[in-house]
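Next comes just one chain, in structure tokens: the form predicted alone.
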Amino acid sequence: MKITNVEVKTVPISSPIRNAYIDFSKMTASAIAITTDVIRDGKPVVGYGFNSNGRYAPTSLLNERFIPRLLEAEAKDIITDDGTNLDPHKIHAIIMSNEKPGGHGERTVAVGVIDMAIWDAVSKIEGKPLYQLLAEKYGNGQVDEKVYIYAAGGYYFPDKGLKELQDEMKGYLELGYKDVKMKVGGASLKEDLHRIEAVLDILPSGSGLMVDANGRFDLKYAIEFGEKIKDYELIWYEEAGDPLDFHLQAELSKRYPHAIATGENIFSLQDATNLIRYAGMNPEKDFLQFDCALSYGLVEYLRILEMLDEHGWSSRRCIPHGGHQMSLNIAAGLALHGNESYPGVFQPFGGFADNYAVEDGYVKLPEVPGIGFEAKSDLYNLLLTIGK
């Protein structure tokens, strides 16, 4: 068993579309096809990954460093020990091989993407979803048949006032989403303080908001930030200030009354430790999102499982950041709290299979092998195009 040949090309995703931070008419993907020599319904099996939103694609660092030493390694060296399959976890050690501790960097987008292609191939290998194979290996067995998901979106746009905001809120919810986030930070407090009540005036009862400030605040302004909501009862408040500001972080959560979530810019072990640590964080409401395809992949998500549940944290206050099937899969098989999504951008990375439709707030996954890309007809037609 031997992977027989790599490919990535950069795909642009961009959008006019900006968060408190960053605008994203440059944003772009790196998507990959690993192809191995296993045959699996008379074509060999081939693995696909991508990025996640919010980080430019890494394909300089996948050519330059992380393909070439995948290819130079021996094939007995990233097969399982019984040599039935690709062993994801010697794969990660060969493509961090001469890679010193700390600096993280886009490379951790870059293993992400490979780690990604490889769990794809893992699982089809296997002839199973990927939700049941991390059941199966990680978790108790059980899959969660239907995942919670939320509606990310409410980012500034030119000439968006209130009722375009409102507008695309309640779409949200005729698509069948139950609770909807947006964001904030980038206007003046007055003014998001504004946005903030014409989304909660559309609500129906049983339906909740977030906000996210993408990590735009300093300490002052996320204290009067969270001052001014906490009496909205949001779902979360979140990233208020720079992922790694974790002083910043614990004085907000001694002052902010309700949940707050981050994570999603934590891209290693070591940092979700010391976010766990130092940060104030409360296990028993808040939430985590640290997303895989950002952060090393699988193999360092599972460590970072690992590190949670010694420090009694349940993996149901974990919803990864991402929007995209591999987290998906990911929450429904080792029992997560739910999902990201943005319906309608980011596009066609982002987003579950056809024809499963959003039922109050879940969505099922599709009884195929890998991650699902081929259940995702506009994603699966690119990927389809690498190397070519």
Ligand SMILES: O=C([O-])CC(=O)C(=O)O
Given for the second form:
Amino acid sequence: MKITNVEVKTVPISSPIRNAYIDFSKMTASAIAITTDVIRDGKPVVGYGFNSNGRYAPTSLLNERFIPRLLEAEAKDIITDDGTNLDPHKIHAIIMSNEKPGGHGERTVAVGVIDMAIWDAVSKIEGKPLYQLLAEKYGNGQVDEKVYIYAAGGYYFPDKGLKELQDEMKGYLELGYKDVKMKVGGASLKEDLHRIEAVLDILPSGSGLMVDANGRFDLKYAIEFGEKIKDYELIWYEEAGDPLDFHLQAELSKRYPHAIATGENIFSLQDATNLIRYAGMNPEKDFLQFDCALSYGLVEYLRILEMLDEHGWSSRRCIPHGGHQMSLNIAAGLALHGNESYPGVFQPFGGFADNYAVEDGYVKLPEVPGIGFEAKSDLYNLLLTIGK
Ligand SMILES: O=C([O-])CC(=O)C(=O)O
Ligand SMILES: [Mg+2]
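Now show me the form predicted in complex with this ligand; what you just gave was the form predicted alone.
What follows is the entire complex, opening with the chain shown before.
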């Protein structure tokens, strides 16, 4: 078997929203289609992939380095030993050839785009949903029938007041979400505390709130903010400081008594290992948000899960950033805690299969081969335009 064609294009995922660090008005993603010569249902199998929000489209890196390496590889170097399928691990090694360690930069995003499309193709060739394949091959054989998801929103938005923020959160509850997340760090301390209280005021008992500072705070402010919010008993306090400031994280962990979450801007196994070693994260209560679609893909994510296991962390402490179907499959197949969801933003890449409503904070996955893009019509329609 072989890869017969690869097409990539840059598409907008812009939204007029702002977190504490960036606005998303010019955000883009790369979308890729990798065609094979394997025929299923009378048509060649095509694997699709894209990058997660927060980093811009790495299309030029894909075109200049990673796609040429894939297309120039000898067939035996990218397929399984029995020749029946693509091998994501071999492909990872091929496309990462002649790349020095460390630094990482935006190449982690480019590799994540290819990796997603390869896993989509691999599971389509096997004729199974990706979550099923993952549970059988890398997990304990058991699929989680439904996955915990929470609604991530509460962005800063021009002219958005407390009432609009409350209405937004009420809307998520009406959609079936139980827990909600909001941005902090993009306003004064006083204003953020009012915003948090406004949301807590409308949450029914049994629902919880997370706050996300997107890395905005220095150590002093991170601790002060933690002090102010600790009595709210939030589900977690996310990315207080710079994602690579492990000292800040460790100092905050000593003082903030509840759960902390971080990891969406940790892009490699080595950085994840350093986080676990040096940032004072607690495997009993904290959450890890590595997003494979930004960080060298699922091949790297599997290595991260192995590293976590060696350090006494359960996969159940992982709840990936990004709100996409790839991580939803990983959550269902590899026993993660759950997945993020962004109702209404980052469309059409955010969100899950059509006709699968959120119920009491959980969502089910469709029984279609691959990642399930074909079951999300707005996304699938966009993916069909790649190369056109
Ligand atoms: O606003 C963003 O960059 C997204 C984010 O942090 C999240 O989903 O946790
Ligand atoms: Mg975040």
